[in-house]
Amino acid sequence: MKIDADHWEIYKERVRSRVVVVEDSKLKVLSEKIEQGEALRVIVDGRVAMVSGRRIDDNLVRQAINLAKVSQNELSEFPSPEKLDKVMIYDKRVEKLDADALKDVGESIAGVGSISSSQFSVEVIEREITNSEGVEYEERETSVSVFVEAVFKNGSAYEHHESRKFDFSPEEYAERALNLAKIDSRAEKIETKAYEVTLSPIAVDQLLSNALYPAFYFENIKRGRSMIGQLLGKDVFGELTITDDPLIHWGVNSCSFDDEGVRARKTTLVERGVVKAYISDLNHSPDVLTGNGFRENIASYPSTNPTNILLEHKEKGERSELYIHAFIGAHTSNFVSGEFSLKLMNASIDGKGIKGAMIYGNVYELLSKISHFAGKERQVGYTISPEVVIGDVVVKC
């Protein structure tokens, strides 16, 4: 097959999925399936264009090459290759999971009662892109991950949890769930004033993933929207300090190279609360690749997004009396303004359920009132963060 454009690449992607479903209590599906797809992206004249399909064939080149010739994207090359450094992401003992012990795991998670729905679910993941500049790259992966919703009375809650390897249990989420479900049922307002709260690993990736990350991508920057271009530099986040490290071994997004090809580096986004840079995917990077550009499916195109962002603090101790299990609406944060508004879900003091609360604010001085860290460190989506302590926050029941 030949591409008779100026600069081409080619990304392939197979994954295998196997899934257990549980419904009320009850394994209800065991399934498997595979899915795959390549990925052209052709230049023609500093223009850019992508087509996907099935597998990448003389018909796909041809409208790959027609669409660069009009295209209103430029880009000038693809990236030179480079050495990788080895990161460990693939455990053969995920691959090799049977569907008797699919079986068992879902029965020891309907097995512990009161489960609305869960999902336990194993992947293999194969990488591979090749391009014009000499770039071949592969990589295999694997993926487990967990999700449980628990009801009882009138009470709910969910946990959730993925790692690269299967080592932790399923079931202990799903004891997890329906205690916070247990908790939710006997719910009360609580006094409308300011607390010191503490949130959980998953509420801290709720929040920073939407009101946060984005404005550290330099496409925003760029654009203006983002206040992060201004504040390079300046003391921002206190003793916080923000890592984007794709080179941790086991991270839950963690590779040696990213969707086109850029090889993974770590970028310290903020150092003891002083804003020191921003993350880019090839088509928005100024200087500096950083090896952000992952697609969403092999029909996206690349795009910014983090890898782990590992989240550290000097300061530790033990949690406060208002606990953040998770958040409502943490997607209507704004992170061109850093402006959030929540309704706390699955919160509790001193043990005791709270409804209808909420806290509002702005991220960067929320951030910048972190007390310490409390609890074990956990991989929730991008974050990768203990409790995280924070006084003087005010919330309105």
The other form holds:
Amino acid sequence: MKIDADHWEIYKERVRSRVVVVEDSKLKVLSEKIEQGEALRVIVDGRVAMVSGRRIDDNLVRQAINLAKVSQNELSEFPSPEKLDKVMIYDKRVEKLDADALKDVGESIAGVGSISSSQFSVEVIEREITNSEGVEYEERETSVSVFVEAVFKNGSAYEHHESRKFDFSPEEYAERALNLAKIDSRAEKIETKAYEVTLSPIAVDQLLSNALYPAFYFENIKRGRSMIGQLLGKDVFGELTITDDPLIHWGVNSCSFDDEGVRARKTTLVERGVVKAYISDLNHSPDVLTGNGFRENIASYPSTNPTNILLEHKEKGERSELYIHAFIGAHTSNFVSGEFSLKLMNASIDGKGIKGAMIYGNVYELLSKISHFAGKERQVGYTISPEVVIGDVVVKC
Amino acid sequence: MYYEIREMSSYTLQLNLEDGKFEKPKISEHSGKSFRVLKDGVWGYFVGDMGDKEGIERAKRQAIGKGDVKVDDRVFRGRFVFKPRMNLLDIDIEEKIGLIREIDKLMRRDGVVSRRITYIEAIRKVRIENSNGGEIYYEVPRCGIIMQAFAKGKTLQFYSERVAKVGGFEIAQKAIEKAEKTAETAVKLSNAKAPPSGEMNVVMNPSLTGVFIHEAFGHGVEGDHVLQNFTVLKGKIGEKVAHESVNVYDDPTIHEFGFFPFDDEGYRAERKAVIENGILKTFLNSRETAVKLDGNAGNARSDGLEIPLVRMSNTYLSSGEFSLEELLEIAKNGILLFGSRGGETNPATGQFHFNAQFGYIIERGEVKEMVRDVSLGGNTLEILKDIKIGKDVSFDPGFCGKAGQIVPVADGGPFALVKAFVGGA
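Could you output the structure for the form predicted together with its partner chain, given that the previous block was the form predicted alone?
Following is the full complex, with the preceding chain placed first.
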């Protein structure tokens, strides 16, 4: 296959996965998937275009070059090779989990009872990137995850967990979901007023992934879709420190290179409240690369995404009485303005469930009011954080 | 033993104009096969590049253990090729670019700090064969444009409009009618006030009514949610669940964005009356849930080669008797809300929450100042008991996510008056 372009890049991904699905506390599906895809980006006269398919062939190469001729997406070249920092993300024991092992996990989750639906998955992912600049990187990673939804009478709740290793008990998450559903089934309204609230790591990730992290993408700053650009160097977030760190061993989103062959590195976004930096992909990069170009799937262009976002705060303490497990509608938050308006899911006060409550406000103001962190650190999605306790939050009921 | 073989190929072209520049153009051509086997009441599923015999064998090896799954194995045979007025592959790329540029020109104005126009065309070809001799094939093209304007006034805001349907390039051409309004609304919104909050009268525009019916109600009638005890509507067939003026339909045969001729289990698509005169008539079903819930299958869809799930198609609240003026008059005071920035619902409790794109205060039956960042929440069944429905139904396209799978849908309805909880910053 000849690629008649000034510069080119081929990204390959091969995913082997197994999933067991439980429905109404019964085993329903066991699946195995072997999927592979390839994506080609070419640069012709400083303009980039992309094609993807199961395999890149001459026809797709031709289409990529034709598309580059109408593209106005400027990119001078792909990254050059660099020495990569190795990070631990592959556990070979995960490869050995077969259909029988998954069936056993499915049955143990089902055995908890009142499980509306659950999915336990194991994945082995191989990523490979080569480009005309000489980059030839490959990496193998593993992922094990569980999602459980429990329904008890008229209460419901979910839990989920993801790890690079099978180092957790899926039924423990099923039990947690069931306990939360039981609390929810007895939920009552509370008085509308300002409370000190504790956000669980799930709630923290839901809120910040939608209302805050995209504001740190250099592309959004450049296009006037974020306030972070104007806040650089300013003290905005109280005592909070926010770091994007792909090099944490066994981090759920750790990697030694991003999906466009840029070396992975740590970026401090906020240091003790002061906005320090942003993250970017190659295409929308400022002078310094940050290695945050990731593909949603094989057909997607790399775009800016966080890796593992570590939240730190100097104050540690106890949970408040009002605890928020999760939100409904977090993806409707507005990262452009930072404003959010969210319904609470499985919130409780002093262990008693709260019915139909909402919080709303601005994420910048909310984070400046963090009083301390509580409990154990846990990674949920992008975020590695313990529970976050915030004072003076109006809960409307 | 029941089995299915599904072979799919897809083609997609996406063009993005960001602030006047063509960025991230891409073409993708994917194909693959999935195999599904039902043995001892458990599904075995396999996705991989393999011959039919080997693929079925591999799926069979996954089907271990014992379950209680049964299927409606009705046989359908047929072929359907959707013929658009302007075939996507016959239109030169320069013409597509020209249309996007024209839309961009109409979106330029003072106050707009950033513009994004996304053009998408896709063709999906599917062949499904099952162990009972069923075999279907279909080809469906989809085309659409998403316009987003970001404006800076007192606050930074964005507004978006989507035009997308099953069909050819003629669909995208219609987006031009909405370009100016997209930019104008974003600018107005950037100077709008924060909304009031509390329980109040809410008049939803057709787009928001559609999202309400889809999010707050539709997910509750999906058969898998019923079997998972994950809906407040379980066991309510034949019962009154809404005001007698409420009629809700799911119709994959309408040529909107959620169209399909056969579902992803090879079952022929048909219109379903979900609520008629306030009475819950049926759930939406897959071959599996249809058996347990004594309904008709035809609502199983999948994202690519994922396992088919019970999904909606074109879901709408049918028209009622009130004009918009009458609804405003009845509401007297409250809020008039437009569009949606997405939402989420918990079918198990009936609680829903979503954000409107913008709204207007209603005072003494008159439309007053604009408000931004406004959300809507409440309990579905309580709201449907006391709803007043407007006259003209229109549809909006969208992408619905469930268990990590995204499928194209359309939601529709007329203006409607409800009492709900409004929140805002």
